[in-house]
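In structure tokens, the next block holds one chain alone, the form predicted on its own.
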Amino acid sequence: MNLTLFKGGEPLVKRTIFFFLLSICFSPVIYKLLPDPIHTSSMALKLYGIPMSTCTARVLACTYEKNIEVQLVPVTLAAGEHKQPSFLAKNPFGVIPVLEDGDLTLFESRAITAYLSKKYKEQGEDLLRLKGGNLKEEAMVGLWLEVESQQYSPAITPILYEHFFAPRRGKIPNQKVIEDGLVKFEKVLDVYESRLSQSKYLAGDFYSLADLHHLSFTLYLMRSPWASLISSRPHVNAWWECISSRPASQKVIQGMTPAEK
């Protein structure tokens, strides 16, 4: 069964899109077929989510890049586990992912990746450019993190929602929403093309959390009929090929790929 998860944000259409995360089923069979993506131990951080969720994948990519030991605790959305009191105690909004680090509980994937990148700044990839003392580089990472959150994600999400999720709800994809989304997203990508003509990665000539945050949503776009939006822009395409081919990214992508029947 081909399953896909996304998370929406922002008001209006995107608030509606947000809730499509909650009703997509995740097959335990697929989960068992996945390679062990993480290390586990009694002392490991706990991450509640599923590998095919775009937002859980975002956090997993960060743990791989930072060499962080984390235990993935599957949440069965189809059974409504995310709406049970035990889960709502962790995240009152009832969505994945959730991170537990001792007595600290965090939700919202971007908040989790920022926390992990700071707590484990001395190991793995310096995703926030905290070790070099270069305030300009750190600021550029922050800038493009905001661009992803405020521009890229709101533009791409309606397209993916209508294409992947609406049919699973027995609905006909809203072509007007898709067309409007494509117009908006192309404008965003034109900005990216210009930026990436000046540097290898978004914040500069170094990989950062800003690049990582694009991985999961863009992966699903590349599995859609509109992959050419990326491939037709040489600098954006080169950037995508670079960030998606990283060892950490490949682990995430493998987890986001349904097992063959």
Given for the second form:
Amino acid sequence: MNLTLFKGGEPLVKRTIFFFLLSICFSPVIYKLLPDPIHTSSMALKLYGIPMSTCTARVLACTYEKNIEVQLVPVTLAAGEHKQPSFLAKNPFGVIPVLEDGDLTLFESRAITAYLSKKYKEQGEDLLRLKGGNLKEEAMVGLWLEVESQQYSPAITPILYEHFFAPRRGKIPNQKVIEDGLVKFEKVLDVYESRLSQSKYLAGDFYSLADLHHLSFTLYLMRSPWASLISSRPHVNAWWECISSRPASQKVIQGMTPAEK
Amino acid sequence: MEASKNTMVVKVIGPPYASCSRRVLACLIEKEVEFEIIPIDILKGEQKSPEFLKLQPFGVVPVIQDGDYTLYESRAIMRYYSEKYKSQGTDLLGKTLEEKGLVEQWLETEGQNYHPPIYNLILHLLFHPKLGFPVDDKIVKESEEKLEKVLDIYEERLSKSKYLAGEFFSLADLSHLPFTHYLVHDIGRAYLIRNRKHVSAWWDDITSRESWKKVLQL
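Next up, the form predicted in complex with its partner chain in place of the form predicted on its own?
Zooming out: every chain and molecule, the one shown earlier first.
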């Protein structure tokens, strides 16, 4: 550095010149230290959960579709980690998943996928139809997101719980709950069959977050004695084949498949 | 259902006393959007008529018609109008991505954790007696226990934050209004709210809004 520039100059001028020269000298270093707006900021994302969990899988599917890197932090459910004070501080409802993005902590898988789809709208699949500025398409996605949340999942979960999870807790599956659940669920699927006979995907002729949200629970259904509820409905079946064969979906399915011993 | 002659306003199809319709109506009032209610008789099962099922295949209210555009699911309707009219009326979605994330988190909490037990309580304690259906005491007891646990979490949250998503009223708070109104006024469970200081203060605040007072008069 030419220190003679500093002699006799105004203090403000001196400081300006000093920092200008400093920035030139260190510019390659500074460039490397500057955060890459997509890569480094997404490296700060932490997702607390496990790939086998349906709700964690929902979020992972979104990250795979949008090429978002997250650090998956496993939570030991068997040891009750999700009910410990340190986890309850993140999600007072004591369930996975939880997303940490810098100072922001978010729970509820559907809120997390909505947040990620908005924050990273410019990359990967446009799951909420935000790039085209078509509010009506966005609203159709919103409608079928709510249908999954309020009609499909409440109908399917009691059946899956009784069949897959009750035995693990030493309980005998409640056949009445399963039978009543199947009646209700079939009515919902009939609406889906009708919808998907008019439209390739739920919200329109484009894959969206609404389709994605169905992946993990429907995968369990396909592994249950009631897979024919899907396969017997030609349009629902075609839709399932289509959405489950996507590379991102295949990755999720792999994560939800126990390793063979 | 009679066709309305006024095509300029949003038609909200469903009776004004229906909880999910009230969600939408409160939102439209907050957003200063003109609407017209097209009442249908859900006690007579008009929502299961073929005509209605063409609009809403699940046979529940409300549905909106906005010109030739149809939308259902009350939370989807609220999100649509909050976004469409984001520059008028109350901002119900949050301004930054982070605020929007928190609004979604608490709106999902309402939909996934609060709604199921409170719906069961209202169904069994308010609607079943009126319709001559039996009241399942086991469901009532379990639902009340579940709702209490959720309200404990709300109490903790609202001790740190004026509203659920932060220091601003949002869709997350609004979504709680209709069913909680029935809880407090019609099934003798006001204590669930009143026994929790911060939940109680929050409830008084959100029910004092002009939009909610207007909805109750419709």
